[in-house]
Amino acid sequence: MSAAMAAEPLVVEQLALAFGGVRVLQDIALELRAGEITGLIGPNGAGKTSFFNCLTGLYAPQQGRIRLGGLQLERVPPAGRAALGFSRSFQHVALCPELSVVENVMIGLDRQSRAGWLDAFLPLPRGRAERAANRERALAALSRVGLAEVADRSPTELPPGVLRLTEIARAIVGAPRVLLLDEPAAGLNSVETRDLADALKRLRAPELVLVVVEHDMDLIMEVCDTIHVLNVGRLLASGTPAAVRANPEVVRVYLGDDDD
């Protein structure tokens, strides 16, 4: 992949999604740029997770286009988008308790692995070499989020903040072009949220489109370069954290007054 291709934005044009008579997203148009951390905020039911599901191909919008650089994605299924470099986390952490932290992260490389089922049962050189290489990549991903020291620990021994960062390491181990994080601070305390903020800042890279859905406004305002605000399925505002915080409509429908 060339540097020029990797730096292309993810562009959404007039996106609309409805279930039955319920309009979930209406005429969403925005550009998600590589090299930035983009925040997506809004009240519950604003359409944030549905928007993520449209980006990854889980939902098929009735209107609009999604393109990564010059590549139109409407006809690309979820597996195809994953092959193009889409990766995401979900609101609830889902790690395998029988595996170590590093083994959980290695799961993120399964799609890229070439060894077959026979290599899983027999000590063939090809399988051993690939597993060793995957472990090194997983350790590098853990280092990026500050978790190298817990690589061989069990998830059952670790606090929620570490588990969340482990999930993010699994999402980045395959070197994605687009990384979508759905409420990564959910259930974290203030110290864990600080660790998460530091990790997100380290993930900012010229070749990565990084989008975060989050309700923790302190986190969003600290780490994001651009913020988009959804309300009842429509794009209410876009801009820098300072501009969004000062937008009277955003304050009215979502942020609230400091005295409230």
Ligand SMILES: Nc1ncnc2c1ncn2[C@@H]1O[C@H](COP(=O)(O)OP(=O)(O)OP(=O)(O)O)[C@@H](O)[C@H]1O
Given for the second form:
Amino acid sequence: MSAAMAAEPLVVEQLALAFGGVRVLQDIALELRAGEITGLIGPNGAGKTSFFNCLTGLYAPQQGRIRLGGLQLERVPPAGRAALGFSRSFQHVALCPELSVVENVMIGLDRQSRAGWLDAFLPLPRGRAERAANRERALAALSRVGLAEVADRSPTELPPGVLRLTEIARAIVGAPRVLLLDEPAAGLNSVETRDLADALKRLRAPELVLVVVEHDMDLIMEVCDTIHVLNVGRLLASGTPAAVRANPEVVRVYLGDDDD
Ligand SMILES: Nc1ncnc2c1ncn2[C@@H]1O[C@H](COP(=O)(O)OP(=O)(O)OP(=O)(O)O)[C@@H](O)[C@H]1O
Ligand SMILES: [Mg+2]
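How about the form predicted together with this ligand, since we already have the form predicted alone?
Then the entire complex follows, led off by the chain already shown.
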């Protein structure tokens, strides 16, 4: 991957999504830049998760264009987008309780594994070599989020903050170009949120488009370079944290009624 190609933005134009007669997203146009942390905020039901689903190909928007650098993505199915470097975490924790932390992270290498996920866990020579290599990559990803020491623990015995960071490690282990995190701070206490903020800042990289959906405004304002505000399916505002915080429209529809 060339440096020029690596720094290419994810560009969305005139995106529209509806279910039946219900308009979920309308006229969404924005540029998600590599090298930044981009925040996507908005009230419940604004369309944030649906927007992520359109980017990853899970939802098929009725209208609009999605482009990663020079690559037009509308016709690329979810698996193809994953192969191009799209990765995400989900709104609810989704780790496999039977696997250790590091094995859960290794699942993030599934789409790249030559032998396949099952082979990687079988005691065959080929599977063993690949499993060892994948384990090394998974340990490196865990280190990046500060979790090296819990690699061989079970998710069932670990607190929510560690599980969230494990999911992020799984999302980054394949070296994505686009990383979409859906409410990573949900359910975390203030100490865990602090660790998450530190981990997010360490993930910022010149070649990575990193987008965070979050309701925790302190976290968003601290870590983001650019923030986009969605309200009932429309883009209400975009700008720096300071500009968004000072935007009267944003305060009225969103920040104003979020003082609990
Ligand atoms: N598969 C679907 N079928 C029908 N309606 C859907 C579907 N997915 C999302 N919606 C609707 O789209 C709207 C936006 O939902 P979405 O989950 O994207 O909001 P959100 O901004 O992520 O909210 P939250 O902050 O609560 O997670 C909601 O009205 C939701 O009911
Ligand atoms: Mg959501």
